[in-house]
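First, one chain by itself: the form predicted alone, in C-alpha cells.
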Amino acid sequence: MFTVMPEDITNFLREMMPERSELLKSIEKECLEEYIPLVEPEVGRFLQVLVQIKRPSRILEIGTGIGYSSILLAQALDENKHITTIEIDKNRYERACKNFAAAGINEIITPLWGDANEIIPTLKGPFDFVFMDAAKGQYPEFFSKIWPLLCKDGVLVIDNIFLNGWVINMTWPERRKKTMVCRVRKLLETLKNHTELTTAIVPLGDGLSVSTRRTLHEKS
C-alpha cells in the first residue's frame, strides 16, 4: 500500500492510537492475508473523529469489504443513528454481516449486497455523511449518483485518491490502469471546482478527500 507519510511518522501515528478491539485486529489480519482492501488504522481513526465532529444521523458507505470501516463508523455514532453500506462481492458481504453481528451493531446498520451504481438511485436521502471506498474507476459515477442524496452541510469522504501515488504524478504501471487514474484525477478536479463543495485533501494512508456541501450563496 502506498502511503504519503514516511514510515516513522505512520508508526508514530499508530502508536498514538488507542488499542483496537480483538475483532478489529482479527479483521485486519484476514484482510492482510487475503489481500482484501481496508482503510489504514490511522485513516479509520480520522473517520471516527470526523463522525464525532459531524454527529451524522444517516451514513452511507460505498464499499463494505468485510466490515472493518463500517464497524469503526458505528463505534463513533451516537445512539439512534444509522449506517447503510453497500458491497458488490457476495462473499465479502456475507462475512461483513457476520462481523456486524459479532460487533453488536446489527440494529444500526443496513448492509446491502449488489452494484452500488444500481442501488444508490433506489435509496431515499438525505444522508449527512458519505464514505466512498470502492471501485476507484467508478468514483465519478458514484459521485454523480450520491450527490443528490447528500444534504446541505453534509460530509463526503473519499479514500485512496492518490492511487499509489499515480494520481499525483499522472503515471501508471500498466496501460489498463490509465483509465482509473484519469477518472480519479478528473473527480478531484470536479471536487476542487464544484460551486457547492469545499474540499480538502488529507495526506493519510493512500490519500483522502474531505468535502462539505454548502449553498451557492456561501463563500469558500
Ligand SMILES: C[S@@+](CC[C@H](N)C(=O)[O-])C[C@H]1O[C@@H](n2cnc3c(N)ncnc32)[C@H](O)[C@@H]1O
Second form
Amino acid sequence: MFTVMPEDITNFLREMMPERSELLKSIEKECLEEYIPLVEPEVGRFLQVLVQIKRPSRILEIGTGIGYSSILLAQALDENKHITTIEIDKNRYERACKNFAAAGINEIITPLWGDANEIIPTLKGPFDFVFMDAAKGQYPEFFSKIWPLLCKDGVLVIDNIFLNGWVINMTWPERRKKTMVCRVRKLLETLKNHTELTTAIVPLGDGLSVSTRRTLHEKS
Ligand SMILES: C[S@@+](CC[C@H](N)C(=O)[O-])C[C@H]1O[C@@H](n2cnc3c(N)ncnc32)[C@H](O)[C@@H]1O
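Could you please show the structure of the form predicted together with this ligand, as a counterpart to the form predicted alone just displayed?
Now the complete complex, all chains and molecules, led by this one.
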C-alpha cells in the first residue's frame, strides 16, 4: 500500500475514518502478509464517496485482487445495482468469490476470471462507473477498450497513476519498468487532452485520476 502522502497525514486520514468491518480488516491483513496489492483504506473511502455521489447502476472493476475494493464499492452502491469485476489470477479470483460470499454481496456482483483485455470487448455496456486497478502497463489498452462502454456522464477512476512517484519524475528503478511508466504517463496525457473527458488527478494513496465523460454540446 504505497502512498505519496507523508506518514503523519496518512495516519491522520485513517484516524478520521470509521472502523472497518472485521472481514475488511482480515482481508487487509491477508494482503499485507502475502504481498497482494489492494487499495489503501483512504482510497477505498474516497471510492465509496464517489459512488454515493454518482449513484451508478452498473460498475465495472478491472483488477479484483481478493475482493477488497469490490466489497467497498458494493457497500456504497444503491439497492439492486450491479458490479462486474475481472481478475486474471485464478487463485485470487477464487479467494475473492469466497470473500464476496462472506460479505453477503453475491447477488449484486459478477466476478469474472480471465484477462480483462479479452473479457471487456465481450461485455454488454454501458457502465456508468469504471474502476481500473490492474496491470499498469496495460492501462492505455484497457482504456481504449473501456471507452466504448462508458456512458455519457459516466465516471472513470484509475488507481496508482503516480506509480510510486516514477510517473511524476519520469524515473524508473530498473530498465524493465520504463515501458510501464511511459504508458501510464501517456494515458494521463490522453486524459488531459481528451475532448469528451473532464479529469482531475487526486494525490491520494499512489495517485488517482477521476474523469467524467461529458456530453458534447454543439457550439452555435
Ligand atoms: C492492485 S490489484 C487489485 C486490487 C483490488 N482492486 C483491491 O483493491 O482489492 C491488481 C489485480 O489486477 C490483476 N490483473 C492484472 N492484469 C490483469 C488483466 N489483464 N486482467 C484482469 N486482471 C488483471 C492482478 O492479478 C491483480 O490481482
